[in-house]
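Below, in structure tokens: the form predicted on its own, a single chain.
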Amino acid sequence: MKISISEVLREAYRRGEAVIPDGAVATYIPELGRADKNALGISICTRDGLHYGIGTVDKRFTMQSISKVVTLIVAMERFGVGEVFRNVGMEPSGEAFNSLIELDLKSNRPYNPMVNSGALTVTSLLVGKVSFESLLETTRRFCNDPEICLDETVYRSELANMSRNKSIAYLLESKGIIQSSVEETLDLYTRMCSLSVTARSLSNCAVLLAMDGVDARGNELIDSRLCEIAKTIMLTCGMYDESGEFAVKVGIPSKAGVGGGVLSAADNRLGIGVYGPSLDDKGNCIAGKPVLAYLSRALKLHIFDPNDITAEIIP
């Protein structure tokens, strides 16, 4: 079986764009309110490092709460999966990224570490011990990326609008939850959240993830035992409120952020990059969710698609 990429890329490319004037870009950072409501950008690269993409695959944007993914995987790492979920839960919290309420009412600890308080108490668990430097290098060579940087106009622009991260990272210091500083734990999160990306480096990372850790090289860049957990995190807690829906509906392991960019990594198969800073009620790209619901359609990407076939791409 033959599937041309260029026709599926493009029909999901307008599904994507028929939805953009229903969202809006992120403005409570005011520097997100700056991009254009209507780019569009989809990038796949597959299990072999070929790269297929359709619109604003290349312009650059910042990672936002994708980068939750690299700070819980580098976590892991250096301190093992007992020790991170100690400290944070795997449920989904059916709560907005940004809330409050569940940690305050419901639980000692956050839900899962893709939620605003789950990614501080990671990231906290990171400060004095890993360096932003050494993130950076790994987010670069996760996303086969030598150019991503931090965009300081973002970061600067995020920090000076960060009082509900300040008051869930306060509260978690007051429950014992986050025991190093809170300052800088707030800095590093904000610098991993303003890292510039594109659409192609979204799905080298994805790929990377899809192929348990090993790029197209046959290097092991990360442990499968630790992109397991990962990608089982995102299909359970990576679209925020909206993360069992869109599991139905779509089927990847996803991640979103507020700057437009989804990741999503389809297992043994591929690694799908989308930018649309136009956003959804949840906070996600508005564009993504039909956009990635045709591509795993069309491709057989649903995690339990029941059609396990093996089609071949072409141009």
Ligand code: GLN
Given for the second form:
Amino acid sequence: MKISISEVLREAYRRGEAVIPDGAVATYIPELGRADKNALGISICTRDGLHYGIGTVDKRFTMQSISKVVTLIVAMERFGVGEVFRNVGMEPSGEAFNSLIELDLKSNRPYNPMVNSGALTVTSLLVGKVSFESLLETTRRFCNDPEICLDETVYRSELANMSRNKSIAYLLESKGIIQSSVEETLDLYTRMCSLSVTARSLSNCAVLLAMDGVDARGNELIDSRLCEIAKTIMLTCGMYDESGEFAVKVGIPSKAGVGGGVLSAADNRLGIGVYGPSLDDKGNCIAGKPVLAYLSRALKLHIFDPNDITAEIIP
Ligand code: GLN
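Alternate state requested, the form predicted in complex with ligand GLN (shown: the form predicted on its own):
Okay, now the whole complex, with that chain kicking things off.
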């Protein structure tokens, strides 16, 4: 029996909604604590640029760690893959996103660009060379959303409460890994985290990555090799210390942020953006896992599923 995309979305929503009470909104950045815990939105963008959505798909929220994907791509474009990965590794850390233990004890290089230590390192490469305004423009282009802007309130709230990131950044400087200004690095990193997106704009960026950097009009916005690298690192490290379980159960390269967003790029098929500020204990949208695991099964989106049935289900 053929199921429709709206039925699939309704069931995904139902499964996500069921786990929302088990999570909590982030409060370590006080402004994020004001989010509506019960909000949930799921947006799908097809390779032809068509949107299907349910719930809170147009509400603006800050992208937080999802910006690490944009920053990584821009750094690779600007400095080359070799130079970026001379400074940061490609391995999952198995630790929380804001951990500095493994960095201090086990390595002289952050494990990967998806955790804070790695993203701060990548950001430090951009300081003085790529302006915030140009990164904002790039984010708008990748998300096909000209209304993305800096959420000043969240930005100020994080700046006033970032002892942890300061510790990481100064540790990186002490090890000679950050060589530009630590204060400017922290500022640029925090600005990128404070860009306001929607589930719909995340689905646009996700489909761009899924289609190897080519948009629905056929324009190449990102080099395909860089998309391949970004997606691989999202798959292995994008959900922090639950990346392994997520890869098994969902199998879609994804990146989450503590603002509640998840960007999921189903290779060659479609892009998904989820918004749900109730987070699990790893700091990922708690509804994201059941929502995406269900979508992955129903639409056959797992990276190792050879059957592409999206054309049958999505008109
Ligand atoms: N701005 C947040 C931080 O640095 C981003 C973390 C996240 O989204 N996981 O702590």
